[in-house]
Amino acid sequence: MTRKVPSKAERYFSTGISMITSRGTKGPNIMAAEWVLQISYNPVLIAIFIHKGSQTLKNIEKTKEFGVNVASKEQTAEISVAGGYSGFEIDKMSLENIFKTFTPQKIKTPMITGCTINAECNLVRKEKLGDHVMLVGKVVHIKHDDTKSPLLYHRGRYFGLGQMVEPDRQEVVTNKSTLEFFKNLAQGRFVLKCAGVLVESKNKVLVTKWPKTKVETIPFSIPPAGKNQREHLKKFIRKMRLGIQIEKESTMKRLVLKNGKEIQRVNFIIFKGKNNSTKNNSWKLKQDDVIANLA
């Protein structure tokens, strides 16, 4: 079978690598696969994409089961052998110095030790897509090893996980009361998602004081998940009896509020607004910590 050589651009995709185990008339087999991903939580479904004509495909079509063994960074040898030879060329699983297996819980296909994840799957769907065949397996047993780090693949080379990359956010050092205010609103959520309206006049911003606190902010609401941000904000503005007209254009402000070692991540969808009334409104200089970063 002739396979197209990937172009330079195609090699810039970064993936994890898994070892797909199967069994057939010639015994157990193993192959390396980049294109492996979970596609459902309930039930847990895993899709794998393999070449038509492979021994693994024939085995899975016959037995209706397979194992997904997500490689750890210590398993470059296993991956190189699993991906460098076909089941027609050699009985890869018989290489005792390369592959170590354990007995599965729910299927009959052997699983590989030393992986970050081992998932036993029953085949529920098969579909040809492009030059590959998609096989979807329903997970019937799964386990993980949190002492293992996954193996990554990029431009023909292996990599491990590096330092965690913090999402790009504007850091705002603020006072303790302001931070506590936003943390209380977040109620333990990793990111507090807000929709606010910014009304400016010269070097001042229209603000409102929150009940039972001394905190002054631009008017904002916390829309429930799935709700239209602008429409929820408009209802909040009407309820607060603020004479503000909200425009359609918006910007995103991603902040991490910090006081000492305490932090709270906040996303603001900011809409421009026009003030149609002075009632219930006050103005504040833009130099204030959080407000300055929203303006």
Ligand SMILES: Cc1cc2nc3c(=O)[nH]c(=O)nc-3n(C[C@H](O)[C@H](O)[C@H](O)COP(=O)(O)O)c2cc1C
Given for the second form:
Amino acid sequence: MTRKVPSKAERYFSTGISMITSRGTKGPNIMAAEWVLQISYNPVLIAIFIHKGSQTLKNIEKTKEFGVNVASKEQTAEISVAGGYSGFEIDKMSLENIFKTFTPQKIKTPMITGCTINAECNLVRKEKLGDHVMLVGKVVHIKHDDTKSPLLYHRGRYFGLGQMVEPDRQEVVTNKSTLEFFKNLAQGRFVLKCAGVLVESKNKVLVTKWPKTKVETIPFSIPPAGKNQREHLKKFIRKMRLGIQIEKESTMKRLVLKNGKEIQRVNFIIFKGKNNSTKNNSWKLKQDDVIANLA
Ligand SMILES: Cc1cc2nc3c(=O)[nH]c(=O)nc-3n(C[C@H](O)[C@H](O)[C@H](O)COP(=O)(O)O)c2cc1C
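Compare with the form predicted on its own: the form predicted in complex with the ligand:
Let us now look at the entire complex, which starts with that chain.
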């Protein structure tokens, strides 16, 4: 068969690795699978993508259940065996020195010890997609082990988790009350999402007062999730009786507000604004707190 996709770019995906356990007429079986994905929270659904020549597929088609055992970084030997041999070739699970199992709670297929996650699944959907078959399992029992770290897979090699990568954010040192103000708005959310409007006049940035507090910033609001941010901001500006026309252009400011050890992450979508009237505006000139960094 000729390949329709000329490059091997698809080999550059990074994944985790799971061990899929199943049961057949010859007993339990196990295979390695990197194409394993949670696809729903409620109910918890996991999709696995299994090639047609595997014993695993045949087993699951028969019993309508399978185990997803997400490998930890100590389990490279298990993965190499589960992925390197087919159940048609050897009885992998009976190898004395490789797999350790435990009895499941809700299904009859054995599960593997030493994993980061063990999910017992009932088959709810089967669909042929390309050269693999998608099997969707509804999770009927799940547990995880916080002391284990996942095994990762990239270009045929195994990896462990590296250093956490803190998303690139502009650090803004604020005074205590400003930080507290944003923390209050965030109410424990990891990232506070704001939409604001910035009006520039003669190279100076105009700022205004947040209605009920003393914090000075650009006029901004926190749009509800899923709402169009520009439309929401427009209504907000109207309600505040600011004579500002919001333009189409917008920029993104990813900030981490800091005061001592306290931080709050804030994303600002900032729209450009035109000052239409001078009537009701309580504009002030640029300050050196949050405002300074939004220009
Ligand atoms: C790291 C790794 C990841 C794999 N991922 C998959 C996968 O996602 N889907 C698949 O069908 N086969 C995958 N395989 C190949 C199967 O594990 C392999 O064909 C296995 O022998 C099938 O076993 P079975 O015939 O006993 O079911 C993977 C193999 C390795 C080593």
